[in-house]
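Take a look at this one chain, the form predicted alone, written out in structure tokens.
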Amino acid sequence: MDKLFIPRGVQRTSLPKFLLWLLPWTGLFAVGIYAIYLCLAEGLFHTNMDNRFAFGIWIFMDLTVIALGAGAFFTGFLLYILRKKELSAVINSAVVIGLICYSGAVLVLMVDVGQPLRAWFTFWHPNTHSMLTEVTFCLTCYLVVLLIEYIPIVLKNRKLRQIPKFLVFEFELHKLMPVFAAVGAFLSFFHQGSLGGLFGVLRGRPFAFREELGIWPSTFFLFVFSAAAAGPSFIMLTTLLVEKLTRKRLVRSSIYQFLGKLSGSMLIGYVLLKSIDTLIWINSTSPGNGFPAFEFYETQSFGTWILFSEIVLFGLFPALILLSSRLRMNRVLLFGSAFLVCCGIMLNRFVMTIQTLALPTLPFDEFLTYAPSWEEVAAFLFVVAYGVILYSLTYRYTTIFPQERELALGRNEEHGELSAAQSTDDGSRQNSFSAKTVNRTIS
């Protein structure tokens, strides 16, 4: 009965082989549901957050994750809006890795809050005065949205295909992908920019506080430019770890190298109004409040070198090594540019969050420590287990990458190819001795 729904064409590894893969994960799943049940059933005390540290690892980590889940909304853009069809190869996959992301930012969002049961007083009575609820529309919508993306790819499954109303259903519903993907990129563009004006309009922490460009803080744009240049860098990450699992080719290199490039272009962008924005708090923005900007590293454990990181080693470097096309045909370059960029992105999201609220804003305040209890590292590990699962169960049963299978018969005909011109070679050897055979013979 599996392999009746594994995609024709395609290997897949033994269905027991399977079940052990999914084994530690599901054990994992479960420590996050108890961890999860233990805050929600008995409370917020279970963690290390309170009133003066709010923010801690879930809060981190979901912004991390939402940054890096954000090549589905940019991916569906390019490939959609701006007809750039070498991303058809891996849209699949980044509306997976988008839908693994937010779903599970959403999750750990209503654990946070600590009373899932009052979410919709959020939509029922909201602050419009509050950029957390522009991100709460956006990002509750654009979930919505991932969700109708993906069920097309769960309709590609052989055995659904057979039935017509499915059929029908997926066919129409790819129709209308151009306009799903034109209201994703807009709730993206909006949800990402307000995470990062959350912390810009914080007059009472100067170390996020920004100046406004027009009607929003920098770190809005700031936060939309830096998702964009981590998502296809992440997607390419995501590509190469799942191929290294099951030793098979998913697409072709052309496609990682326009990742590479198109995350460069974007990361490249980011650098330079981060160093702007920078420049500009360093020298105005903070002195103005009367806190003068080195004073915020003074503190050993966030000094300079996390500047220095941030925009030079985790920024600038790769983002020159991914624009040069020579340096992208290298492929640790490639995937190591990548990988410092998601790197990149974790720490802005740290340093806006654990570091804003550790630093002391008054004279009689103390530096802050934090450490997230084991509910709270288990609850996000939840997250982890939970987006590998669904996304190898989707691998399994769908068509994730389109040039799989092209690439594995690609490389069966090779094969064929070379064992056809081996064949030949060896009956022309043995025409050949047996025709010199005849002719001693004769003589």
Partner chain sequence: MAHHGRTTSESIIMETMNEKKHKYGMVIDLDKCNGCGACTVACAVENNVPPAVEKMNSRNGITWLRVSNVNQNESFTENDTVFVPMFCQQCEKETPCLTVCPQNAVDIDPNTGIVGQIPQRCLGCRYCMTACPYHARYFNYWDPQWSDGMKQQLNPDVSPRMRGVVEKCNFCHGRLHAAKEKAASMGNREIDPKEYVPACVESCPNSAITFGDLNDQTSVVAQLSKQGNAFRFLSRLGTEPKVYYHSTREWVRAMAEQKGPHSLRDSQFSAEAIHG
Given for the second form:
Amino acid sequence: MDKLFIPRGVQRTSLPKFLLWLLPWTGLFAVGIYAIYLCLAEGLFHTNMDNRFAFGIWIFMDLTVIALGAGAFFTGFLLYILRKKELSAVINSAVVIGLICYSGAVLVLMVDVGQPLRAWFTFWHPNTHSMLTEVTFCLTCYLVVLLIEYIPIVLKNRKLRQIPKFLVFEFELHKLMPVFAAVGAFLSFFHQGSLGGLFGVLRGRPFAFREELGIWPSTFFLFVFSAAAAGPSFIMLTTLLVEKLTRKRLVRSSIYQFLGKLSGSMLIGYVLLKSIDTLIWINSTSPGNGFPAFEFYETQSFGTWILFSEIVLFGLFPALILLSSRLRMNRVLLFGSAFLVCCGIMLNRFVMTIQTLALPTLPFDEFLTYAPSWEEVAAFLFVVAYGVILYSLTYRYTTIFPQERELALGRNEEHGELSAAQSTDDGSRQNSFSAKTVNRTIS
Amino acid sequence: MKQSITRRDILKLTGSGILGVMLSPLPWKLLDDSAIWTQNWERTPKLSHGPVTTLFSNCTLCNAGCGLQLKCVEGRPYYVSGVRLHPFTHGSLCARGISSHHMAHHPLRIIHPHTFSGNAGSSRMTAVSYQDAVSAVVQKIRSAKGRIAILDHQPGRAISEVYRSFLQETKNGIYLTSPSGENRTLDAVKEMLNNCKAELGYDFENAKLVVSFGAPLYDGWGIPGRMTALKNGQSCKFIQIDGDRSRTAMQSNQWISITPGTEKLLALSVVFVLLNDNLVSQSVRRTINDYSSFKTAVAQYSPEATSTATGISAKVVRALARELASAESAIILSGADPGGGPFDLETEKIIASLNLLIGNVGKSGGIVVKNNFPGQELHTAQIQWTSVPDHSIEVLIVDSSDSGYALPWNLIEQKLVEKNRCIVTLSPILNEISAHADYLIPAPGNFESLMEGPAPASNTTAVFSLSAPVLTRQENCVEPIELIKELSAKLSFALVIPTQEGSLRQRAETIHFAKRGSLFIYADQQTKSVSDYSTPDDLYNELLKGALWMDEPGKQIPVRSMTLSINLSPFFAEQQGGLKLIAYGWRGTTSSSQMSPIMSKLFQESDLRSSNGSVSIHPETAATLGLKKHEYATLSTKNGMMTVKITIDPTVHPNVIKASVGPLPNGAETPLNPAGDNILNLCEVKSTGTWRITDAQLLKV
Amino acid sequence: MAHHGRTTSESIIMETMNEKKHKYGMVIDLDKCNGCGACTVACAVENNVPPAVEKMNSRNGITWLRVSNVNQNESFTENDTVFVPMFCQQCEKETPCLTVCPQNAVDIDPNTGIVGQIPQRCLGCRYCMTACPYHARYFNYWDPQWSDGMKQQLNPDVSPRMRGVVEKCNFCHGRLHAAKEKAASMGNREIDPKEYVPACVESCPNSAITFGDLNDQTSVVAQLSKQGNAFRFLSRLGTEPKVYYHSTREWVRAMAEQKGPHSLRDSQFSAEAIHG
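Structure of the form predicted in complex with the partner chain, given the form predicted alone:
So here's everything in the complex, that chain up top.
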């Protein structure tokens, strides 16, 4: 039965092995569900958040995964609007990751708020001045777009394609995809920005408060840029991870090169903007509010090293590597840089949520620390487990990577430069061989 | 016609079904209903919407006796505030009084008689019938060879007289009151006035100078509203002699910082200056029976000799003495911290003697003589706990009233016989003494029964007020007077004990008969003379509706004779280095008292007040010990050890570990202090009657 | 609709009264406050704030009005102490919590200047809490818990809040409402200022808090707010809080204007905060 759903021309591991792979994730998933149940049924006292640390690991995680999931909107934008055909190799993966990240974030957000059953009030009595309203609207709409984008991937499944209606539907949907991609890109652009705006508007938190450009604080634009930079890098990393786990090649290395360059060019823009923003903040915004900026870095563990890491170590450094076509050819440097980019975005989102809240505002307030409770961590891991499970299922039963089949058959123009990892791996050759055989048998 | 259902049909049906449902009001109604559910769910209580009324009453929670205004819904109080023009409290209340209406509904309220077995604590509590408990106590009193004692925290009430007469009937009765309180200095003065029978009070309103030896005058001492009004009136200078910069010290006109534990030396030096600089008037000197021996006794305590120990320069001491002598009227009073307890008897006496030496007893603006309560005999000073022989009390009955002052179990235990003793407590909650008792009889909760307003010792006139029942009384509760009546009957004592109401009506009758004083009526904030009431019943009913009877001021007679009789123990020898544990507390919040659970706002949900198990040390001390804020440390004394939480507080004297005798940490609502967890258990109760200072060590856990 | 902002009776009162614009504010004399805590408890009792549950601490408990103990420095002899009652400062301009709420659960009454919180509409996202520079907003991490008897003793004028919503000081809105009803029943357009006094003001034994209409130039509060020694915390953020403080002590005023949090590093001003 399971075999009937597996796409033609690709090799998938045996069902028991697959189930074994899912088992620990399902366990994690179950623990997460229990933690979420506790928070929803009994109250948020199960978390370690408090009145000063009103946002915790969950908001940090939401900001991070949404930034990492930005690959979906950005890739879609480039593929469908700017016609960068190369990206069709990863668009499905980007959509799945986007869906996982966004739905995971929304799910946790619903646990994070005290009264999730009232979440729809935002649509009924929206406060148009609130960045969170912007976030909520765009996030909800974009999640719908992602679902629509995800449907064709599912419908491409071998078994489901047998239903003619689905095939027609998928075909029609595919024609509309540029429209959705455009809408998605637009929505995503706004909510990535508004997520940054969330903190930039906090007049009462001089550490986060930024000058306005038009109607948005500068963090709005910084978040858009940084998300656009992190999205492709995260796609690279996840694809690499899947390749390593399944021990086969899924995309051509030129795609990685392209994504790396893309990430690098966005990142250099971000670094530039971030530097200008930081300088303005240090010299004007913060002292203007009576808070000399460097004093924020004088407290305990949050020193200026954070600023250095954000801009140089996780910014300029990987950006320069990714922009150099020579350095990019080195896989370690390429993926290492992508990793740094993702770390950078996590650090930035951490700074915006956690450091902002840890720093005191009133003269007699204290620097506070916060450590998440097990329930918070479990809910966080729940999203990870959920993502792994959904991705695994999608991978197993659909062809997320269109190039997978070609690469498996060895029919690719880059045949000569099979990666070191693969050439040393007997198993993968074995796999491609048997795939070939299977394919022949079928035909 | 036969038609097969195709896959297409199913899809169509599902699609149109979803669309149909979305277009119907159903999902939207569901959405709305679920939101409405969150707004009205059972977890949030519903409000009463019955009639709102205002009642007036008096607070009986400590012996300050503040006037109360109760806003009630359906007859139940929901907001307590002061009576604005109340003659003593001037409308102010403490946090405990503001939340006093909750106490009867405390989650840990005791509503059945209980007996205890084994060690102290709630785990060994078993329910017992009231009759069984009474029979057991009667048996015990009959067979007792030791003394029978009643501990009354609020002396001066009608029931206090009942206790005294009951004890007279027993072979070996002893009437005890709280060992601390604002009456300490007054009692010492009474003793030095040749053990006279009189009621004394502090005439702060006319005083020009008040010198306090560590008494928390602005933090719950005496009648808090009165002290606040005095402070804000600024007609009188307040000098606070305190080891640390306490709440009172910071608000006083002058703070003299003293090395904790050397208060006696300072007082002696002041005496020394008064005597040697001829600051004691001839008229006063003539009344002192033992002037020369007194002078000899203090001869070695010149300010210069004590200044190293006290940390106060001789100049300051001399200035203080001169200021006292030249003040038109001055009051010198001593400590008795609600948690830390009194000074030793000797210190108390020396401080009290200052009042006599500057001639400010029996004089306006000093310590004044009150008229005695109509129709009631006068009493000498309360019996000091130090004068009760150790291990002599066999039966101890503890009244449900509260002085607001802590009473260490160590002190009580010292006075109890070691075996076969019997402790009976009347209490609405399981307080600290009750946890050590043999029988706990549930007393009516606050506002549940007719109570007499306490008579504040520091007051200048006798007062009488009532607290009428407002809440429905719990079924099994026993009023203290009912218990005494029951015991008296079973013991076949020849006593006529009235009911609670009867005893209070009697008081109203005597007041009416004496035609003395006036009533301040809370509802209309008017004063009315007693003679305006035609019958005692009218007077009683007026009091029941919320009023305060105040006696006329007493006639002041100059002191004719006094015996200071101070035998000084060698003091300098007692001085030792090292850290000192000093307990402190906030009136009414120690382990002996009941509090509303809402007091968690101060003890648990903010750090405004410290709970038991939390100690404050000076930043320097913390640095020396390597301790940081909110770390845990082991506090050990001769009596044992306890894990405590560190608070860094620059107002604390660097040599001191200031430990709160408050409620248990993270359990401000828990009145129970199981033995061993209370900071008071670490305090050494000295034979001189003090537990103020104990040598201690603090080690990082 | 599921939420209710203002009750119908209140809107009727407001219409009939055609109110003149008030700007309620306070001046707190820090030299008078001795940290007794009466205001904190009176506030909780008046506004049906539940007592703590066992696990509550100073970081997740609910104290609409919190008094912090601030020390001048570490020296025992030179140190001075001040108690600072801190609660919603009713920011007038660019009210930080108002603009961030996604569903309009925070409002400002234009006739009183009071920043209100509508618990029935609150989603519990806590964004307003991160926005508030005074940390004056509190979240119901627990369901409110009272003993059965205490439930019967709740203030009938103030709705208890459910778990999962944010709450804060609203200058005793229940009392304002009651005063308005009383005025309306007597046919008056304006409330008697004596009828509307928040619980903290009423309960302060030291009369340290003065309350009134800052727009009324003859009022005591308006005059006190203009005194030389009056100041506001974090006034430099430009939010125009309506709660003023007063102290004749220079260091206290300097402390309020302390720029940046650097002073905390050497724990010069120590206050509250435990981690539970």
